[in-house]
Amino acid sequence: MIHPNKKRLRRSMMFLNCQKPGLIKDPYIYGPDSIMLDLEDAVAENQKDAARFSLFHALKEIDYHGVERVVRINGLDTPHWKEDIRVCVAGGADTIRIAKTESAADVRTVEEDVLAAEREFSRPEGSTLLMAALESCLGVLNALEICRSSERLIGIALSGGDYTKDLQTTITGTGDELMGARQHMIMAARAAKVQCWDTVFTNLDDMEGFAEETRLIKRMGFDGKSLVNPRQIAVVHEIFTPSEKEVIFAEKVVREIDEKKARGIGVFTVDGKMIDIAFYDGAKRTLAMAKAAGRYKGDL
């Protein structure tokens, strides 16, 4: 059975340092689709236990008002990831993000420990979802096998900083150095019918650059973007949510295709544009996204 939240709306996924309780107590007020509670890079090596303690109590005691709670665990090459998983499952995290994923075997290794933790803490088996962060050339090249690795996997996310380091280049701001990875990951995710998220944009003084990059990755087919600051949420949501004009056009396309198909007509025009059955799924996706974002009240 497909987990009911596997395909939920995830336009924005905001990173928060579990080492700082003040950051994780009420981030839902900013309205992100998901929050990324970070046990990995943001947490100092000698503070991992303290961060896990804060995480557990946040998951158990804070009402996040429907915002998805994703936890980034430490890499499989560290001594921390097993205890990270136990705390995530015991606390009831919605999703676990696997850092530095390079193969399907990495996902299955985490999945085994998640299942063991669900049994240990009497959580429903299969209730904890997974996502994989691709942070190396090998991980990107193995994107398709990673996407197909587990029924728990909701999708893959690009980590641009580590990826460009492995590529032996740097983040330039042009997006040139990320284009190959982005397109490859999108194709893999779509082939496996999972979601795909872009990397963070760290220059908070360049909001126009951030908006331009967000429009780019939306055109490429991404489902959303990882974020580092609440200021970025509104920009992402505006770009990734269908406009009123797009919703009206999609409604017309669905209605006309349903009507014309029943009459045996295969090709016709809507608002001067040539339309056929190939447009149907895209129009339905537009309406589904608008409905999930609260901009469409009709029936799908």
Second form
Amino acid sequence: MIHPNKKRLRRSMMFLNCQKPGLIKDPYIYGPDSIMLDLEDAVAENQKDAARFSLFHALKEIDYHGVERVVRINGLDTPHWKEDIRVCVAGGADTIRIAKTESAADVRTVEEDVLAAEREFSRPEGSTLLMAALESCLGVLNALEICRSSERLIGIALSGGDYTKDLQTTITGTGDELMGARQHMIMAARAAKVQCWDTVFTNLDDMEGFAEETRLIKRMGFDGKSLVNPRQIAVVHEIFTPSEKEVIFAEKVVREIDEKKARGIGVFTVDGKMIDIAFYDGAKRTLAMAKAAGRYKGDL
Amino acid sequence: MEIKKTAVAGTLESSDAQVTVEPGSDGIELLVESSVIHQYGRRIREVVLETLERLGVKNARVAVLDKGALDCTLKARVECAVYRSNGMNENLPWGGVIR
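What would the structure be for the form predicted together with the partner chain, given that what you showed me was the form predicted on its own?
Expanding to the full complex; the earlier chain stays at the top.
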């Protein structure tokens, strides 16, 4: 059975350092769709144990008001990932983000331990979802097999810093160096019917550049973006939520196609635009996203 | 559990607490310093003592420097310090004595 939250709205996924109690105690007030509680890069090597204790009690005791609780675990090339999985599952994390994923086998390795932990801690089997961060050229090239690796997998996320390092270049701000990975990943995700998220934008003084990059990845088809600061949330939500005008048009398209189909008419115009059945799924998707974001209350 | 060696967990940042545990021989000796000692001193002591009891720590010298930590943070720091004093960081009893 497909997990009911597999396709939930994930426009904004905000990173938070598990080592910092002040950061993880109330991030829901900023209204992200998901938080990503980080056990990996943000946590110093000698504080991994402390971060796990903080994570466990935060998951058990803090009410995050429906915000999805994703935990980024340490990579499979470290001694930490097995205990990371145990604490995530015992605490009841919604989703585990696998760092440095390079193959379907990596996802299955994590999945085996997650299942074992669900049995150990009496959690429903299959209740813990997975997402994969692609951080290398090999990971990006294997995007399709990764997307198809597990029923638990909700999607893939680009990790631009490590990826550009592997590509032997740097983040330039133009997006040129990320274009191939972005295009490849979004196609793989769509082919496998999972979600896809863009990398973080770390220059907090350049909010216009951030908005421009967010508009770009929206046009490319991404579902959302990883974030490093609460200030970025509203920008992403505005760009990723259908406007009132788009919602009204999508509603008209769906109603007209349903009605014309019944009358045997295949092509017609709505507000001066030629419409046929090919527009149906897109219009439905616009309405579904607007509904999930609280901007559409209709019944289509 | 026995406190085998001195161990520290946590920081002096806002919303955190720094907990130090040392081997002891005469029950629990607890010292608490907090900027909110008058409002929450009793509660901090309760949380720390309950956590130590759950972990089965009978003898220890414990110092807590609190910077406005929530209960869940205090528990996390005490547990971390106790497990560090035993050199344990794998296969921990999540949901058992850690809860």
